[in-house]
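First comes one chain, alone, set out as structure tokens in the form predicted on its own.
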Amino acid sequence: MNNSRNITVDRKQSHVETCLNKPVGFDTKTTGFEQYEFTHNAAPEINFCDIDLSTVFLDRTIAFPFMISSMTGGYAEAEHLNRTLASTAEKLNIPLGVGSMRQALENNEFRQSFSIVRQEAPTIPLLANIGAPEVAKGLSDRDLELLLDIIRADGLIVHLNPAQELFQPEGDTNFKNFLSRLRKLTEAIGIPVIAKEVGCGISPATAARLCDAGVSVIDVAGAGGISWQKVEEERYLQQFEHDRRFSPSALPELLNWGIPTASCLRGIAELKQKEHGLFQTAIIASGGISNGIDIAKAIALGADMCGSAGMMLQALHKGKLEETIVTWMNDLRAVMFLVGAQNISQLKKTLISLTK
């Protein structure tokens, strides 16, 4: 294995270990969901047992408006993690995204750590994943074919991570020409493209530009969950303990940079409503989703579904992945019962207000 391959494998493994073992959440920002509340309906006129959580994602009916977001792949231990993620997602009939597949383009050593997901999950929507810097450089037809074939993907996530790349010791901050090459990608590819931030959020203006470039889904992945700036800063300090890139007074703001998830949702939903007929892109809410109440609030604020990676990784590490997702499903059912929404379509129309 050459040095660049060693770096990629080590980085992927250290990302998982850092997220599990270091304090890498936002200090000064929350998701913003705590600022919203539903109005209690004392006469809901529905039976709890009749509540339907199913919805449609990428033209497929899924059991719950939730996906296990992109997490890992590309090193030996990731095969076991992805096997469990995929088998759980298949059992619960929810979508799954894999981690960045750049390593799979570079060599074939750990491609099985990605392809295992389709072996374990033959029927659910699976999403391949590549970064914005790779798109900006230009992906060949062969690259795209390989990315999609490895997991027989139903969609392709393009993750947008300028803040992470800025802090990453080996980061790639070349984003010029990204949008024009994204447009070429969406025109060439035969499946939906999902534009996803990784924890700093997507503004309405950026969402509109992504929509113009042809993306089918926007995953806002806002601030309030894991700060990937902090993850990379931990890794940077392990390698360059005495090297400071940014001034001490600026570092806290940079490490907590981003738009809260609820703010992203509210802004993009308002844009979508204003530009109805032009802005048809679906919205995924991720970034600090921590229970089914957050999911309910996100849907009422305009999301079509939600996703989580950090909390799912913690649950997987504890051997409680399926249990955690089931409790979130129960949380969502509870909220729907208490507001009188029998299905997800009704929940989308349910009034949610800012707390006083």
Ligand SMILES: Cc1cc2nc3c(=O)[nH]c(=O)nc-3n(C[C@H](O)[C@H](O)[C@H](O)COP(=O)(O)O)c2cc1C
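Positions refer to the first chain, counted from 1. For clarity, a rigid core is taken as the largest C-alpha set superposing within 1.5 Å between two forms. Given the structure is predicted, the values throughout are model-derived calculations rather than measurements. First, how it differs from the form predicted in complex with the named molecule.
- Positional change of Ser249 between these two forms reaches 2 Å or more at the C-alpha, relative to the superposed core.
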Given for the second form:
Amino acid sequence: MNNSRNITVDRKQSHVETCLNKPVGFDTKTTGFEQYEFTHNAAPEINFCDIDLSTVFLDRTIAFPFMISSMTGGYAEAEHLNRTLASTAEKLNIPLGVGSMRQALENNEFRQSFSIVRQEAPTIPLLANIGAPEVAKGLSDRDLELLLDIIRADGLIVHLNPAQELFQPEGDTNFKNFLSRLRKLTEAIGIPVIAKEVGCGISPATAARLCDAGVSVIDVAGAGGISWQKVEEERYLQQFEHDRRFSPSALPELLNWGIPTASCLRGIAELKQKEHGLFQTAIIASGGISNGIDIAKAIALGADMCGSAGMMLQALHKGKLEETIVTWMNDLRAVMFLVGAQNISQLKKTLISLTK
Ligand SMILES: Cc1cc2nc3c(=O)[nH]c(=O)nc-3n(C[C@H](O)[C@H](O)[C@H](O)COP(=O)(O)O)c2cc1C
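Return the form predicted in complex with the named molecule of this protein as a structure block, the form predicted on its own having already been given.
Full complex below, order starting with the chain above.
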């Protein structure tokens, strides 16, 4: 095993362990969903049994507007995690993203830890994943073909993670030329490209630049869930103890850096309204989504879909993945009944207001 290969394999494994065992949530910031409230509808005029949660994502009808966000792959134990994530997503008919596939480009060991998802999930939308620094360097046609073939991907997620790379002991902080390379990628690829943060959020201005580069979907992955600065800080301390020569300081403002998920959604929804016709990109709300009520609020604030990673990992670890997702689905249905929304299109038009 060469050195770079070792680092990538160890990193993916330590991300899962750190997320499960260390306090890596934002602590001075929330998603902002708690600041919003629906108005109760005492006369909903719908039959609870007729509520339809289904929606269309990447031209496929899925059970409800929710996906399991990108997490893992690229080391031996990841095969087991991805197998369970994929079989559950297939059973519930919801999309699934795999973790960064950089390792699979570096060598063919552990490719099965990615390809298992298509074996377990033949029908749902599956999303490949690669980082902005790899896109900025330029992916070859061969790399691209390989990434998509391994899981027979329906879309490619490009994750934007400057804060994570900044705190990562072995991080790659060269994002130069990213947007022009992204434009080339979206023109060449032939399937939708999704631009996604990992917990620091996407502002309306950045969303507009990403749309201009041709992305079809934006996943805001805002602040309020896992802080990837904190995850990398934990890894940094394990490697370098308190020697800060290679990392920013652990100031709370930096560890909690990012735009709360609800603020991202509100800002992008306002921009979409203003720029009507120019800005058709679909929006995924993720970053700290923690129940079905958050999903309902995100949809009413302008999202088309929601995603979760950290909570899904915790649920998987406790053997409660399917149960958790079904509970979120039921709670979304409950909110829809109480606001009188029979389907997701009606929920999108439902009024939601700030509580203060
Ligand atoms: C263990 C783990 C590994 C992750 N690896 C990736 C990755 O490889 N690529 C990516 O785009 N996001 C990755 N993420 C980030 C999530 O997809 C998500 O954007 C982020 O954690 C915020 O959402 P959350 O608060 O629901 O966890 C990972 C998340 C977890 C928990």
